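Only one chain is given next, in structure tokens, and it is the form predicted on its own.
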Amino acid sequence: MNFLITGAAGFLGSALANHLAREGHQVRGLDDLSAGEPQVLEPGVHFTRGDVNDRPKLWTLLQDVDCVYHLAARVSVPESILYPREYNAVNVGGTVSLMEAMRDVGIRRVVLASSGAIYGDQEVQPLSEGQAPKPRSPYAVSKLAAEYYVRTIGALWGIETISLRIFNAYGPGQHLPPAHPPVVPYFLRQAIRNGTIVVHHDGGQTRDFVYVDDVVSAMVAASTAPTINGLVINIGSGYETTVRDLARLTMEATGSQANVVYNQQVEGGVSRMCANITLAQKKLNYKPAIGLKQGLRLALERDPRFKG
């Protein structure tokens, strides 16, 4: 098959692109490199640097494509609180631009990378797709708006759409920006340095940590699975882990003597997150295979940044 992946040089985008290329598919990648690095892409991926709002470039890249994976987005909750207009322009405006270009070229299917963050704080756990969203950050609002745009205009224009609500994905190659880094690579980096691991609030807040290879397996399945048009589907591990336990498991995996300290809760965060993955199991034959302990070990083994 022929694929276009937006955000192809990012963490999930590059993992997906490299997997598809190794499987013998024709893969085109688009990324503005605001967070990604093109050197992580294997030679089989045909990479183009560019913006998802660049319509002429999209028209060229979409020629003869069977399915589009839309992963281009700004993804930091704290950053989105500071720059909501930018998050709306990229995450919402970029999605609409892509859908318009797909309509013009005649593309049949798009898989949107959405986020479990759209649920916000919910009393009922695990979270199922039928629960009403309660977004608590501009990032979460932008991903929810992207879902609605994809599903609504896809139905109007005859484009099959699938939105995957990805929970806390982690693994080798995850971007580690100086400000507001994702929790797993941040904990690993601090642990191997025997530095200080900062845990927000009391560490009792929970997340559903899902290894990158399991996310890729779900995305691959979504490109061809039948009877999923218009659906939103949770992609997680199905297990709930406290951030305090994540710190402990990280220390165990690294043999670290790092100092763990606690501070105030980050604004825009949520108390509990755990994915109900029943729909993914039914529609995508999704079977997450890598638990958190094993995933942390794999991240340490496969990511050169964590070598001693």
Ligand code: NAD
Second form
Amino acid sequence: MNFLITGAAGFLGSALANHLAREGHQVRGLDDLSAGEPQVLEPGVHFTRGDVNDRPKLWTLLQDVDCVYHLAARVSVPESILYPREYNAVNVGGTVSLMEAMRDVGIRRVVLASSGAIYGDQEVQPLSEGQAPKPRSPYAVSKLAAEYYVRTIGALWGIETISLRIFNAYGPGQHLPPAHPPVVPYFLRQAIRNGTIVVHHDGGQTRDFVYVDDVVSAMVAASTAPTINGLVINIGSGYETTVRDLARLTMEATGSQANVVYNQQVEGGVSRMCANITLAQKKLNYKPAIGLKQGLRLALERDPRFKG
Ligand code: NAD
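Can you return the structure of this protein in the form predicted in complex with this ligand rather than the form predicted on its own?
Complete assembly follows, chain above in first position.
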């Protein structure tokens, strides 16, 4: 098949692009390199640097494409609180630009990387797709708006759309920006350095950590699965882990002497997150295969930044 992946030089986009290219598919990747790095892409991926709002570039890249994966986005919750206009322009405006270009060229299907963040704080766990979203940040709002846009204009224009609500993905290659790094690579780096691991609040907040290869398997299935047009589907592990336990598991996986401290002044964010993955199991034959202990070990083995 022929694929276009936006955000292809990012953490999840590159894992997907390299996987599809290794499987023998034709893969084009688009990324403006605001966060991504093209050298993570294997030679089989045809990379173009560009903005997802650049419609002429999209028209060219979309020729003969069977399915588009839309991952290009600004991805930091704290940053989105500072720059909501930017998040709206890229995550919402970029999605609409892509949909318009897909309509013009006549593309059949798009898989949107949405986020478990759209749920916000909810009493009922695990989180099911039918629960009313309660986004708590401009990032979450932008992902929810993107979901609504693809589903609504996709139905009007005859484009099949699937939104995957990805929970806390982690694994080799995940970006580690200096400000507000994602929790898993931050803990791993600090553990390897025998430094200090700062846990936000009391560490009692939970997350559903899902290994990158499991996310890739769900994305691959979403390109061809029947009877999923218009659906939103959770992609997580189905397990919730406290951030305190993540720190403990990281210490065990690394044999670290790091100092774990709790910063009660920092808000812990959403208090609980656990994905109900029944719909993914049913519609995508999704079976997450890598538990957190194994996933941390794999991240350590496969990511050169974590070599002692
Ligand atoms: P990432 O930052 O590694 O990847 C995003 C990529 O998009 C980057 O390479 C960046 O350079 C690119 N990009 C940003 N703005 C762009 C623009 N205007 N034009 C073209 N490219 C642009 O993040 P990721 O973790 O790989 O996330 C990929 C997607 O999955 C995002 O849409 C994100 O919202 C979604 N998601 C990720 C997670 C997770 O845990 N990693 C969870 C839920 C949803």
